Ligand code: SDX
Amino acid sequence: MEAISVETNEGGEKIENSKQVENIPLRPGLEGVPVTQSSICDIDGNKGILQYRGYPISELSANSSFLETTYLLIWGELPNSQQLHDFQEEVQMHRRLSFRIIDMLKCFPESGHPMDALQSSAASLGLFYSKRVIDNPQYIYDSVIRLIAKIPTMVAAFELIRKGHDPIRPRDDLEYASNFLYMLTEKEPDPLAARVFDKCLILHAEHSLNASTFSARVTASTLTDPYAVIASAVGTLGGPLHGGANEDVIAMLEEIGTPENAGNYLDNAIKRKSKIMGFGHREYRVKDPRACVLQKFAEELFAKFGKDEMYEIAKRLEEEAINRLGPKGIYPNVDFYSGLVYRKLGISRDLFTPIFAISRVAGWLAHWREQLSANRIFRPTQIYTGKKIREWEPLEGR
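That sequence in the form predicted on its own, only its own chain, can you share it?
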């Protein structure tokens, strides 16, 4: 049990202080501990169900667009035709970056990881647009528009700058996904490639209270500006235990080499108790519903643009893994096939996680708004394991 004492600060606001006692169990990483209430996303890991605002991910990926899904996540309901038109138009109008941000990106080292560049450039938006008036609905709306619009431009700009090229200006006549692919290549993408990429953004847009979303909510709870919130989430996503697994999946498939080697690779990994990239999830005990959709997208791309030898290795590895690991509830997750999709779209491997961030900005902003609606600053307690009160020892006696 906790002993609670209540104090007040200078403004008379109540402050709760809790004293930890020995019989309170520690839950490392807060695993399974509810810390907030949310109406944004629901997951049933045993049945393989993922819903945004009550809509199954399979329906959204089949019928919606990324910007329509973004509107749903952030504002709570699907837009009507006028609302969607206005939202899309606002995003299109705000895609461009200040020349000062472009100059800043040019100063970053070419060897720097794109996630680090994205975190820095996202934070820099606060220098231009932060007013700390988060009780102002117009400021909230404008911030949503700017972040959804400018984050893809930042990712594409750094990709070209680090290769020694000038960034490509966004095109107002292209839709969200098409415009991003255009800014990477200066070529208007094939309609199938643009459609698949747009659907991929939907699949990655939100996933409940994962590490980066929790980071966003903790930062939001301090009532800082939304640009700092997104920069905080990007930094968290950049960690190897959160984002970036699809990069490692491609490296793993390259190491396996051929479909015939998949079984031996898997057996050796199990024997060594090594992590098998793209398999297993904290939430799911069946195949990740997003992986099911991504696999179909991959096959669509291969049918039109040619096969990828890595896909045959992936399929064989999944077959072998289901036999060995399926009974333990370990199946492919969203990262297992997403890298293959991005690879076929010609996207650099170290851009996989920044693309994840482009998509997840929608979910982070939805949680930012929800946190503001019933805010209480996060202040968990701890179990102290250090030394008890000690006597000071003068320097000459140490």
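Show the other one: the form predicted together with s-citryldethia Coenzyme A, since we just had the form predicted on its own.
Single chain only below; no partners, no other molecules.
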């Protein structure tokens, strides 16, 4: 095993040989390091192909529904009509929240970010379903149903409560996407809006071992309950380098103001070495396939409900950015156009990431279930760069 020597520790002392950690070199952010085996999703970053359980997202977003795709992700095969009917029915029956969770949401400051409200309310489910029998398939199925069913209700409830209203009860007669949009406005959504929203949920549902899914797997590997697993993942998704970028893209387009300013904005950002939100990806070296589909959905909505002047800025920014950053493999990712779709659907900007979470619960639960099937607690190691063992120094001598 070759020793890995680290130059100096924090005190500037030269370290000959740090603790040997086999012959694996340090990989910040675990870049390119396989830490598990999975059959849920695969990404071809060079060809821009994303597939869930073997089905390309182009097929799924054209033909499937979010709940059918959720079933596929979690149990590995597309459901037959009875399985899909039962799954849909169970989710419909479990959408409501305990009044205690509603009361808890009412205690949160209305200025708080909805992702923090979601992380707290998702974790609180562990208080209501405290029996932890994670090797029991029925417990796993029931937990999946509760989380898939209740997370959208939590997001919509906090949105109404922070505006000073009582939450709108879920409607059993509405399918998943329509019901969520209904709980935000108390109006049944336009069929095109509901269809596009459901497809957005499919596109955001899973993406192999991204930061929040890795967080879910690490938490799952300790055999804690699924509510803690989802709360960990929600907390991870909220960061601006991950799921929080969709909100920042809109702020960036607002700051740019006109298509003509896009080039200038980019040059300054690149000079400052700051990241262009909605661009770049650890896996993709081409335009994120999800961004391509989301862009088409945005155009469908604009055709029916009227254009959004921000779209011209976004298209110009993409053009200018590809000229400058394309050679480095930096292209639009999933977050670049998703916010424009949600804006056109009349959704508040700081709900964009909670909506990402509503969708990604499907992927996180699929990874939770897979982790349990062949579990080994995650416990990587480190390269120690701190002080060597030394004498205690009494206070008076310091």
